[in-house]
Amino acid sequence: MKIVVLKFGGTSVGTIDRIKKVADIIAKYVKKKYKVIVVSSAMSGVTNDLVNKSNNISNDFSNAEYDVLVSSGEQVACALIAGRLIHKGYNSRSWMGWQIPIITDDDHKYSKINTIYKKNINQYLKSNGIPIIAGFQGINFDRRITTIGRGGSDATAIMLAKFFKAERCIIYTDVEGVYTTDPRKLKKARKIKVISYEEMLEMASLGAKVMQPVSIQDARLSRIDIEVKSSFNNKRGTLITKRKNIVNRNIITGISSTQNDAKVTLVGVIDKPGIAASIFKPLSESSINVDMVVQNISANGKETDLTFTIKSDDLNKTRKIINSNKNINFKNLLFDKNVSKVSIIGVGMITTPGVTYRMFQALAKNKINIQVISTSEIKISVLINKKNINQAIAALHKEFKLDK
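Can you show how this chain looks by itself in the form predicted alone?
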């Protein structure tokens, strides 16, 4: 069977008119002789409304019941899509995760798909049926509904493409693809035609919101090519694929930025073996993600200043944890929420010297001060004052000729 997996995000199914448009898109693939597996998110705004309801019921709402509650949004969207296809004369029906079943681990709210039973869906495809499968959900071995984390419908689509050996996996959303940077921050942002898994993973983890990092990692491990495109027009999107499929590569592929970082500095920490572990262990145990880290040793070698970044939402919790930590001694604790991280990403920098200099020089020319630096093989990130973020993006976009 020639199978294609089509995933539609919340904005794509956000209204009845948009659901009718989605049905038209599905029909086009059927006419091209594809066996179509459809994955749908909940209608835009529905999941947030359900989460708010759970918060109003309890500030410690059961994780298991949370999964039952928020997974109901996809059920509505799937039924509406199937109903429209039936109206158009096609054989279609909705499938919840438990009906297939999609088996996950037991971690409520953040489950991972372990296996997908194919028999029922294969039989339905062979009978020319169009299954509309609820994204974001599955069932564990206790027969309880589980969810895969926000943005989990992408993961559902990618795993279905893997298990059913689909020829294509297309993610339909409200943007035309992946851009060199956020087009809302820079009008000269350009749509990227092809990007590697590694670059897309870095861009997503550093602020690009087109796809969730975990979904890209799933695609990379399973070698599933993904096309990201708009459900609102028929323009070509962005192909996410392996590096060797890409030719004529730029040095830098894209620029990402964040708006919700905070900088934490411990001044005058008594320096001794294991001190960093003593600081970061209780943060890790409280699920606080530490990102950029820099350490400065004093001239006498007895004290150090340690700076790191976290999400600004974790600031109050971090303050309490550090102040109550009896295993560390320091002179002062400083916080700064007026910071943003800007990153350049590209596998081309692996073999190209001078990229770091060009980045720092471009920022210096615009009088933008760098506070913290972190690097990996294919990205360089710097922490700057939040007020300079748009200026920094524009300068770097121009320096690496991403608008051409």
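As the structure is a computational prediction, the values presented were derived from the model and not from experiment. Positions refer to the first chain, counted from 1. Take the two forms, find the largest set of C-alpha atoms that superpose within 1.5 Å, and that set is the rigid core. First, how it differs from the form predicted in complex with adenosine-5'-diphosphate.
- Relative to the superposed core, residue 21 shifts its CA atom by less than 2 Å between the two forms.
- After superposing the rigid core, the Cα of residue 264 is displaced by 2 Å or more between the two forms.
- Put the two forms on the same core and the Cα of residue 331 is off by 2 Å or more between the two forms.
Okay, that is the form predicted alone; can I get the form predicted in complex with adenosine-5'-diphosphate now?
Single chain only below; no partners, no other molecules.
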């Protein structure tokens, strides 16, 4: 069987007209003799609305009920797509995660897909059916509904491509592919023809919403090529693939930025061995992810300032944990939500010296102050004031010749 997995994101199924267009796209693959497995997100805005409702009911809404609630958006979209295909004379039906079943681990809200049972879907494909599968959701061993993290329909599509050994996995979205930076933030952003899993993983983890990071990790482990393209036109998109399939490259492949970081500073912490561990241990026990860290050398050798970043959503929890931590002494605790992390990403930097200098100089020329720095083999991230973010992206895009 020549199988293709087609995933449609929220905007692609955002209106009745868009859903009719999606059915036309699916029909084209059927005509090309593909067996088509469709994955759909919820109509755009629906999941956010459900999340808001849960927050208005309780500021500590149960994760298990969160999953039941927020997974419901996909059910609506799948039924509408299947309904349209039936209207067009095709054999189609919707499948929720539990009906297949798609088995995840037991965690709620950020679960992971373990297994997908293939028998039902295989039989259905053989009978020329077009399954429309709900993205983002699964079922755990307790037979409770789970979800796999925001943007998780991407991961559903990739896992289906893996389990069904699909020939192609196409992510249809509202932009024409993966760009050098978010095309909604910088008009000069350019579509990338081919990008490696490693670079895409960094770009996604560092803020490029176009693909969910977990899905890229899954694709990398299973060596699944992904095509990202627009559901609004038929232009060629971006191929996400192995590094060795890529020849021509720039030093920097792309620039990502975040909106939802917050900076925490402990001023005047008594400087002694183990102090950083005492601060971070209770945070990690509460699943608070600490990202960038910088510790200043103290002038008197006794005290130090420790700065780190977390997700803004974790601010209140972090404040409580630090204030109730009896193992640390400090003079002041500062929080700043007006920060943004901007990152340059590219495997080319491994072999090219001077990239860090060029990044810092380009920011300095624009009078943009760097607050915290972190690096890895293929990325450099800096924390800056949120108000400078668009200017920083534009400056770096130009500096690394991504405009051309």
